[in-house]
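Next up: a single chain in structure tokens, the form predicted on its own.
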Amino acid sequence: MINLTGKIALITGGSRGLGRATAHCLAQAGADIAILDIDDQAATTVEEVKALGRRATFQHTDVSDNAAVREAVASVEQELGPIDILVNNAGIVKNIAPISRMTQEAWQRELGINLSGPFNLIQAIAPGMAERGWGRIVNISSAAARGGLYNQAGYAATKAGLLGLTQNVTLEYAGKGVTCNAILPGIIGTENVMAMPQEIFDQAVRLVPTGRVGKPAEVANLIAFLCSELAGYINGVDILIDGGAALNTVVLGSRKALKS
């Protein structure tokens, strides 16, 4: 059984998708929870987890300024204790454009939310972690890291990135009581993908062995998981969670193979 109990966990994009299904999760564990976003629904789901008889807190806080986070971690500390799990799930998805006609600003706020963002979380929580002897780190990446996503190159870029900061955090904390791994979700069920024009939809699920779309709470447990006791020994890897899509020979990056 997972018991996460007397842990703080920090979540970042928790108002809603994975992150508001890992706040239950997690507190369904025993955890208090921490929620930054720049979403203000985050609040509700704070009172969600409150009602679960957990504690806690939202700070809004864009992840890929630095001091903002800083400043969060402290006050989140100084309100429910020091952090023992951070999981990494704040992104954005909305910059669809060939590379050609990327504009530099869609690319940076991208790099910003998507790889500096978990930069700045475990460079403010790791250290303390480490001192304190355990950590958990989850990043949450995505099947698009492997196999890139059509005229998505900053996601899939930043994506890719992270499964190479989770590597460089295990390599520098692994021997002070602290893991970091990535997750990387195929087509899971969170409200973006459930919006998907349906033609769309019914052809991503049709390259799924499983024949449907995994759930936002699979995702959740996995990364309670990873975030327990029974998981120590797992550290630096990246895990697919995808109903084994990845294993269809359509090319997954292209919608065009989609469509074909």
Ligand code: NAP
Second form
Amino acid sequence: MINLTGKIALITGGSRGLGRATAHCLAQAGADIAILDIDDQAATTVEEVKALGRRATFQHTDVSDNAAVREAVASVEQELGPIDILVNNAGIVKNIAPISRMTQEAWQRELGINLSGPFNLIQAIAPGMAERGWGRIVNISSAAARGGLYNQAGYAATKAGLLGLTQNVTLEYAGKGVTCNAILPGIIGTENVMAMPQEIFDQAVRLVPTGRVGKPAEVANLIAFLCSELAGYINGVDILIDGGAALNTVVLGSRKALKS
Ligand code: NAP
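Any chance you could show the form predicted together with this ligand after that form predicted on its own?
Below is the entire complex, every chain and molecule, led by the chain shown above.
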């Protein structure tokens, strides 16, 4: 059974979507929760966690700012205690353009949030985990890390970069009781995804053999497992959670064969 009683978990980007679902799930498993986000709506998630009987706090922090992250982590540790679990979830998908027209500003901002953000959090938190001999780090990458995403070079590159970071954290910290793994979600029914134009949404769902988008709670359950004692020997890996979408060529191929 997943039991996180007594653990303190820091989740970035917890105002909505996967971060909020993860805060609920880890709190239900017994963890106290800290959220770092630039959206003050995260205060609502904090209230929801407190209603579950857990301690919770929110720091308005831009994860791309190394100094601000260090300050926020110090405040969280003063308020709740040493951080045992880090979920690097905050990320943006706003930079949509062909490479020839992608601006330097948009490219750098995406690198800053999606890749330097997790690095900043790991740099601030992992050494303490190692000193205490226990820690769990989960980096939220994307299925785009493997297959790319048309007109989203920055997104795909940062999410693939996160896999390299995950592997190196494992190499450095595995001997000190710390695990670091990455999750690669496919299409998950967060607020942003459910607001997609219907035609694009339907097209995306057609590529999922399971025939639906994933539920944020389904991703959160996987994160909770990786953060638990049960997952102590899973280290340095990236796990797809996509309803089988990565196999869609096989599915489309079989359908075509049946019709012929
Ligand atoms: P979301 O709904 O956009 O939530 C992300 C949260 O992160 C928002 O509260 C956002 O604040 C915050 N954030 C953005 N920039 C930040 C910064 N610089 N510092 C701190 N917080 C920041 O995202 P989601 O759909 O739940 O996805 C969560 C993660 O899963 C992301 O890393 C995403 O790439 C990954 N993912 C999602 C899916 C999916 O289908 N949803 C699929 C694959 C991977 P603002 O509201 O101010 O932007």
